[in-house]
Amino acid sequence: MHAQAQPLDNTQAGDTKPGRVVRLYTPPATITGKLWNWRYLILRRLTQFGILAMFFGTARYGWEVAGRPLLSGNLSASEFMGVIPMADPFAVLQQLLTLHVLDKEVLIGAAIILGFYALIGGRSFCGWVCPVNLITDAAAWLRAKLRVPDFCNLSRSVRMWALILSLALSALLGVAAFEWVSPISMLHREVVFGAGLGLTAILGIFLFDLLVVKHGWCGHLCPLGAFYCLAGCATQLRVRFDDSTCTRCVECVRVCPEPHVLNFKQAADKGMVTSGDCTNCGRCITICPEDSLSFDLKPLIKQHNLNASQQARRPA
């Protein structure tokens, strides 16, 4: 699985520990190995297409379970099996700032979704649910193949300013500002209901990510991603980091859509990736040649890292 070992450039990797040997990632040769390496990508795509299929089937063909609609509504507000309300908490926050009175079910739905992502999912909406992720991943793949350089530098803080602007405009104009122009909502309506400007908006995002800035929309502009970043700071599902086995090959940084979250010194100190910007996409986990990264629950990480460190010190 590993390529030839190479000496570590400690300056580049941000590590001062001597004696480490870098082992670079080599893709598996077998179909079984490839499928295992693609496991999180496959699960993410199944989740994204599955959610779209449930919305589409319910809207177009009246899919039901026990006589109740399977998944009605849209990504802003929906209902699962006619029982569980769900609502985008960022959209609801914008609506509250317009001083409109919202139904109790909408508020409950927003609390359910916010609670899930704050306590369990983190910013996983961006990598596991959002349909725009399919487009931005395609642009990133083509960009890498064509070796397209960045056209300009764009700060990741822009999306936080976009978040603030969305909330301010909602309060000033009396409408949910981002919902009016959201390409996420546009694409969802286009796919499910066949109406709107979804394809035009998505083409713009694809070209922006391909030709202007790498991971431009999700990583630099999207206010919804910034919102879930704030929620993700409290999440209990984390990428655990085993410093005792990591060689700082930085393969994980190369594939991460939010590479700044992989701060090795901070991760070594905390035993995990702590940034709320992490989308829990799993790319770093599957590409790590030393299996130093894995999904884990925050309360268990310290003990699991201790066990791994003890195991690594045992003689072969």
Given for the second form:
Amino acid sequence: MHAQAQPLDNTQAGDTKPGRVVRLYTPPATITGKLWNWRYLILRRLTQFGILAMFFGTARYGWEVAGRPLLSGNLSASEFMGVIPMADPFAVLQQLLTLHVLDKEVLIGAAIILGFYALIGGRSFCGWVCPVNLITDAAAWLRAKLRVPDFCNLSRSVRMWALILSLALSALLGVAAFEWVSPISMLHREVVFGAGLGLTAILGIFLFDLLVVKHGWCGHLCPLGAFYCLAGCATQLRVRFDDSTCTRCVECVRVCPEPHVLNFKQAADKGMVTSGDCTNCGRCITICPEDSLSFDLKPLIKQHNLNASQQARRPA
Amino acid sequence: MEARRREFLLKTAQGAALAACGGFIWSHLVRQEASAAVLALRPPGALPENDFAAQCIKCGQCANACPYDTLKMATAGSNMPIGTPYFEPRKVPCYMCQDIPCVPPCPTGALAKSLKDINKARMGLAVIDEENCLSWLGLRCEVCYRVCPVKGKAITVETHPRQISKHAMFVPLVHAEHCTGCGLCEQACPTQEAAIRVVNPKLVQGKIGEHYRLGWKREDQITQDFGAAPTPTEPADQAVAPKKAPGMDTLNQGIDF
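Switch from the form predicted on its own to the form predicted in complex with its partner chain and print that structure.
Now the complete complex, all chains and molecules, led by this one.
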């Protein structure tokens, strides 16, 4: 059910490539170089804050474009410009399991969002949209600074159990079980509509990630993340992996919040990161000293692989 | 093979045990949240509470559409089910917009789009604390009656003996059949703490049961064999049509106009 690869297996197994000098990542000295290196981080923060700001402005100040509310609602369900409905497909799935008939707006909205992530986004909700990512990234950053040791080990499959449980409990209790207590929903709702005690749940997540388990919430517990792992596993946008230039310096594995997705053997085989657990955060791309990683579309990667293999077969 | 099977079974059992423990706590949390629902006054057109709890996705589009900022989204720890829309009439009542702008944005149908007439909304029921109501204490107030948008139907004013005074009291009475629960009365009530309040009907409304017959009411009359009474051929109202000139009563009798 779940990839259990240990991140450092690659090096421990003596998987370094012979005959190439292993260079480690050196941060650029210039400001422009730094900004370029942080490009995905900056873009991710812009989308995360931008989406929250649009929700907030529409709710609080009644932002309108051409007389239509800009983005009304929150991440659970919303409407863009009074036309395009959007909805959290996981919340809708839970609601459907309570055996209630929902109006078509929310079903269309959920289909739009699910379609987007299934075709293009993959699990990028977690890295690019979810506001909890801001909290957990801050915790992970501070954790690295303080060199906090692991308090205990937690299997990444716990989130799959949480996913199953939220669906089963929805059917049993007659309400969307995760949506009712989701700290993610609490956070964006209380940012958009006014703060309350939900922010203490967020503080709890921050402390858990900081002091208890590394990447504890997003990487181990969150059933919504698990849902997008499954929903986005056939996405067309992937991190391309160029095996010919890779020196196995494992800098990418070190910064990846889901390090098991960087399985070099598999990645070399397919020419890309294939696991649905990848959040498309782009950390690995910007840190790679050899530029072996980049965002690309699956058909293009396959074409590239085909060309490469044909070239390899041709006698020199 | 035997060892691997054993390991697999143990792992599964461990996962299932963890899930079961988590499930108990989780379901307790959800049920506790849901149990607070009886205190919440919902937007117009809200489905019965169980269906509403299942269908509301907590997106707040109803609250965004409300022009008076009546609707709030419950925060965690607010003694309301987390994230659901509600309103507090003493702060901001529902002004019963004729076009009901809060209902169409609801994407899930938790607010029923079949509600076209705001007077048919049933957000709650006004109840009067007769011991602290100025009118019931014998003063002239009737503010709730004046502000009621369904005036003369949801709240009526009835005369009532005023102990040793010669003048009658005018006391407000709420009629659940017409009360929408908008809360304008609760907001307007001049007492320090509102003596008329909107609450979930489930908390206050009784039900006499099907077996009672109020035989003195025409529509409830029954015959000896418990069948419905035959409708009278001649309406009683016609039989006692007033013969006096309008406006005549004991006070102005005998005066020649």
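None of these values were measured; they are calculated from a predicted model. Numbering follows the first chain given and starts at 1. Only the largest set of C-alpha atoms that superpose within 1.5 Å between the two forms is called the rigid core.
query = Comparing between these two forms on the rigid core: C-alpha of S292 shifted by 2 Å or more?
reply = Shift of 2 Å or more: no.
request  = Let me know the CA shift of Q303 between these two forms in Å, rounded to one decimal, core fitted.
outcome  = Displacement of the C-alpha, rigid core superposed: 3.2 Å.
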